[in-house]
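Read the single chain below, which is given as structure tokens and is the form predicted alone.
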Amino acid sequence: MSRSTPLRDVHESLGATLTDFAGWLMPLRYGSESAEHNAVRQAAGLFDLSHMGEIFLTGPQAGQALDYALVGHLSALATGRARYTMIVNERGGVLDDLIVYRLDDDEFMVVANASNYEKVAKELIERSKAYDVLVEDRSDQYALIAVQGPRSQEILATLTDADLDGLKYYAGLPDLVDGRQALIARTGYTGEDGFELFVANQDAVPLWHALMAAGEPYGLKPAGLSSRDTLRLEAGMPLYGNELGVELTPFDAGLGRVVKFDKPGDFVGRSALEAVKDGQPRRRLVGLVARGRRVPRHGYPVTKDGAVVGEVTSGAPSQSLGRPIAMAYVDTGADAGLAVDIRGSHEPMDLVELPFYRRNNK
């Protein structure tokens, strides 16, 4: 039985197509996926992300506990700032990618993916036993609404007196939005400027309606998981289960920069990651742009001269490029002459640097 977010009735009233995602009933689309995608690129889109997990660490050694449990140097994070990081196992395999917010000197919030947050919470509890810290999974207490796109600040500014101009990328600010307490975070998964609003469950529906009303003059549209996936793909952002997984290290995914070996003390997976940090991974994550119109999809083989040299992890038509795109793991050294085997037809691909899309002011 799929779980529902506090906004399920709203999605149904808007005619959303609902689908199971990581055990949650979530809006796939409200109408046209391309219209929702383009709204985020050109104006703004409103997303329900309440399926994400929120895990809190509180106590005088919360920072040190996270330094040990995760690959990043979280004790060095300034209050009010956020950081992208990962949790790995002893072999260096990625258990999840995370965003960590420092809310106060002795309080952090770890945001985990819907499919993994229960596992992440258990790992954090286990890895924090030697530290003076309380770990609490408060995922059931929070809703998460994101407004993303170039006009998102204008829309949000009509509902809050918070200093949005002063809120930096990857920072969070507690303040009122439409008279309701929220953590306003300048983060997102679309490649656009935007905000993610963490609120109590009971505030989700009125806040959604307030944002939709405020955003109507600016072209705001509700947006589902389909457009979120094509937006993050254009932005070259990894999805756990596609570009990231327990059989891959951060270095395999080209994200070795998130691993901080210079932080004090040991951390889970350190020895395994040190052993591979200077090596050449067998495969690397690349961007592919199709020369034709056929769309490469997850799991399709990447070939060179008829031989398999990799596999597509994510693929979709790109509204911004006007051509199909994909991310794929390919053998190191396979740099040209690539194709994707789409139902027996080897469709030629151009290899490009990620991301496929950057917003103008980024």
Given for the second form:
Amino acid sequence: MSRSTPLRDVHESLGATLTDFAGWLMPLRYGSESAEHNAVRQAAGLFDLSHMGEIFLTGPQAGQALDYALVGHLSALATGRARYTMIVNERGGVLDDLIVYRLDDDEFMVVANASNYEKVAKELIERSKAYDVLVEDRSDQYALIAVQGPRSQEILATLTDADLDGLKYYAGLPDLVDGRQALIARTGYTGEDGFELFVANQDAVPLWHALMAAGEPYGLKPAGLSSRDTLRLEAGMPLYGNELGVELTPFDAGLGRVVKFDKPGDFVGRSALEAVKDGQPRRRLVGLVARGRRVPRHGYPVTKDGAVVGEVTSGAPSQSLGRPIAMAYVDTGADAGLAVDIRGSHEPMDLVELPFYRRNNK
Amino acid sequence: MSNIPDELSYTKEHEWVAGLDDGLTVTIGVTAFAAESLGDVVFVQLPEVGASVEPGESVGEVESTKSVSDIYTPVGGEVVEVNQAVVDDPSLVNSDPYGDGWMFRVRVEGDAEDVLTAEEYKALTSGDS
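Alright, leaving the form predicted alone aside, put up the form predicted in complex with the partner chain.
Below is the entire complex, every chain and molecule, led by the chain shown above.
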């Protein structure tokens, strides 16, 4: 039996196609996923992300506990800022990718993926034992609504007096939105400017309606997980279970920069990651653009001259490029003459550096 | 509830078939239910004109944002026509599955596979939608 978010009735009333995602019943799309994708690129989209996990660390050693538990240097994070980081095991394998917000001197919020947050909470509790900190999984108490797209600031500004102009990318600010207490975070997973609003469960439905009403004149559309996936793929953002997994280190995924060896003290996975940091990974994560119209999908082999040289991790038709795109792990050195075996037919692909899509910075 | 026209026949794989009762040539497409389940269709591959096909054979594919599905023919015979318009504009599968989104025509030889009536197909799909 799938779990539901506080917004399930809203999704049903909007005619959403619901799907099981990581044990949660989530909206896949409300109508056309292409229209939702385009709305986020051109105006704004509204996402229910209440399936994500929120784990709080509170106490005088919260920062030090996170420095030990994660690969990042979180005690150095300024209050109000956020950081993309990872939790790895002793062998350096990625258990999850995370965003950590520093809410106060003594308080951090770790946002984990729906499929992993129970595991992450358990690890954080275990790894924090030697520190003066309280770890609490409050995922059941929080809903998360994201407004993403170039018009998102204008839309949100109609509902809050918070200083959105002063809110930087990867920063979070507690304030009222439509009269409800929210953490307003300038983060997202679409490649666009946008905000993620963490609110108490009971505020989710009224806040959703307020945002829909405020966004209507700006072209805001509710957007489901299908468009979220094509948006993040165009933006070259990794998805746990596709581009990231426990058999890969952050270096394998080309994300070695998130590992902060120069932070004070030991951290879980340090020695394993030290051993691989200067090595040449056998494969690297690249972008593929199909010359034809058939779509490379997760798990399809990448080939060169008929030999397998890699594997597709995510693929979809790209609205922004007008051609199918994919992320794939490909043998180092195999840069040209690539194809993807799409159900027996070797479809030619051009290798490109990620991301496929980058928004124009204002 | 998806549109399921009474005058058509259906397969369990969500194709519709027109002309099975009266003609030598049938027209085949995918149902509105299938189109809605797939999401936005972005690619359609159809059999070659002149190809000889067997009942129950996979003769093409329909690709959407999230998934890919085979197109089956419920009848054997010769493919006499394919809908180039749907190859050029796969969104016709979503916008007009029983009209401009038709897929291919087969001159029937032999018996068709078991097909469903509209009533039976409604019963098949009502559990999922």
